[in-house]
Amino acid sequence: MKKINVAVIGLGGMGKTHVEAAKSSPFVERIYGFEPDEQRRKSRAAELGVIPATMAEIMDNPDIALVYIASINEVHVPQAILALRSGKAVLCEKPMGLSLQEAASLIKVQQETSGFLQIGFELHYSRLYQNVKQWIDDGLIGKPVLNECRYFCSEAHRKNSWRSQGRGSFLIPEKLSHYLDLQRWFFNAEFESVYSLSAPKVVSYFQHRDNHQITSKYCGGAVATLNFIMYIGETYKRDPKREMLEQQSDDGHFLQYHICGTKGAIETDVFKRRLRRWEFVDGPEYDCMQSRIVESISFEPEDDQAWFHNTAGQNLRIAELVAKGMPPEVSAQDAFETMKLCFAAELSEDENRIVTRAEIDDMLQTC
């Protein structure tokens, strides 16, 4: 079995997740770690059990085949470009740039280098959503026509954190890109237009908006909505006698999809750990269309991450793909299409109007 050396850029919370996945991979031999501050680099590398290295040492080392970028948002694109031009495969956390133009610059370098670039949309690797995609592809709900996501949570950014200091529509490319990306994946189509609204802020110390109501129309007529509120869920105070999602499931936290098709529907519910499918039937023997639940799947608490936020599974798979010389499973161009939708929604909120995909593409032509 071929083994590769990898580097993790950014050794904070997400960086730790990348390191742990790399340690568990049979395809990884050595792990290097980078932080811009030398003292933190050495101390954090010691804590995580990796080899401290400067950026130059990582980029100039031909034995490092894969770079995981888990640094702050502002340097995602410059670091990814540097790694691609240094001949490294790259897994980069989202957002894929702080602007549409910056994301486009990353795509341009990937095309110029023909390098391996995958953006961290790990929900493609989560069993909950893989099941949904399989049911849709198998035709079990007919043609998908409506996709609604409801995501209510508590304020988890905390005062004076880098997240709470993000401006404007910060949450769309930073957090909600995952859920807009899933809508694109389920429809297997591109958005035609988007209209997004944000009500006045409730969280006064946020520099960014704390709610987003995003409605997208897709080619072929399908419609998707994303209803996000970042304060309605009860603030989480861990009760050691209760399981976490059980505690949160009835206190205002929601993360649900309802995907409706011409022959049935699908519901995902993270906090209930449940996936359900409806079947629609009609005929002269009925006085109205009949709807019935025909399949229901649940999962256990110990399987939470694999089912609804499988970052570790994604990272393990990326190491395997690079070691075997295989291409990304979610192309950089596909991720860029999601970022187009994110920035279109952001522009819609900023200017209070419908924004079309054609308009976004025209903006890219003038870059």
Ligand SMILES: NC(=O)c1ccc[n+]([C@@H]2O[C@H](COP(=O)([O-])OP(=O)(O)OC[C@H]3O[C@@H](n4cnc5c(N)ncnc54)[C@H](O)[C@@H]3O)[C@@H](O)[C@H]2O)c1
Second form
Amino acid sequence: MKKINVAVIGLGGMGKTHVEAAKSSPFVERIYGFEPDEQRRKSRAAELGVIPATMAEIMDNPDIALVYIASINEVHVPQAILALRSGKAVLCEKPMGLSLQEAASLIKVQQETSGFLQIGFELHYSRLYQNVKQWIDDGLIGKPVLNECRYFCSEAHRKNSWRSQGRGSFLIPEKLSHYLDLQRWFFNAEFESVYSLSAPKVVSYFQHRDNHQITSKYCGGAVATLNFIMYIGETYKRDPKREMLEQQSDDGHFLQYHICGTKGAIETDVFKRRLRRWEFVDGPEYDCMQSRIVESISFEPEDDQAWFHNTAGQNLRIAELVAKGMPPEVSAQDAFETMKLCFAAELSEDENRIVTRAEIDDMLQTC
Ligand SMILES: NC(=O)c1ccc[n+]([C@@H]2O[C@H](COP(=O)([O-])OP(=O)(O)OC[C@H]3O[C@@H](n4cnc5c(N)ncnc54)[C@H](O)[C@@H]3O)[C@@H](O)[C@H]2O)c1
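What would the structure be for the form predicted in complex with this ligand, given that what you showed me was the form predicted alone?
Shown next: the complete complex, the earlier chain at its head.
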């Protein structure tokens, strides 16, 4: 079995997740790690058990095949471009750039180099959402026409952190891109237009908006909504006697999808660890259409990682794909389509109007 050497760029919280996944991969031999500050690079590398390296040492080393980019958002695209031009395979965290133009510049370099580039939309590896996708693709709910996502959380990011200092609709590409990406995936269609609203912010020290109501119309007529509020869920106190999702299942946290089709519906509920499917039945014998729950699946706390974000599953798979010389499973172009939706929603909020996909494509033609 061929093994590869990998590097993790940015050794913060997400960098640690990438390092841990790489350590558990049978396809990974050596792991290098980069942080811009030399002292932090050394101390973080020692803590995480990786080899500290400068960017030049990583990019110039032909034995490093794969680079995981987990740095702050501002540098994702320049670092991904450098890595692709240095012949590395790249897994780059979302967001795919700070602007549409920046994301487009990364796509251009990927096309020029034909390099391996996957963006970290790891929910494609979540067992919860893979089940949903399978049910839809198997036709169990007919044609999906409506997708409602309700996401209420309690992640009032730390004061003075890079997250609380992002401006405008920062949270749409930074956080909600995952959930808009799922709406595209489930519909298997592209958005036609989007209208997004944001109420006045509540978290006073945020530079950016803290709530978003994003409504998108898709080609073929399907409609999706995403209702995001940052601050209702109770702050998690890390009480060792209480397990996190159990506490959050009834304290104001919601992370649910309701996907309605012409023949049935699906509900996902992360905080209840539950996935359900409804079937709609009609016929002359009924005086109104009947709806009944026909499937209900739950998962255990020890399976949370695989059933929810499954970043480890994504990373293990990417190391395997690169070691075997295979292409990405979620193409960079697909991630770019999600970023178009994110930037269209941002523009909609900034200008308080419906933004169409056609105008986003026109903007790309001229840039
Ligand atoms: N896919 C997901 O679900 C998910 C979850 C969390 C974070 N993320 C993404 O991962 C990235 C990092 O988030 P985090 O939570 O680890 O933040 P963090 O603040 O914990 O870590 C960021 C790290 O990047 C380092 N850094 C700063 N400038 C850098 C540079 N020029 N080059 C390399 N490293 C640099 C910082 O020193 C820090 O260690 C963000 O882009 C975030 O959006 C994705």
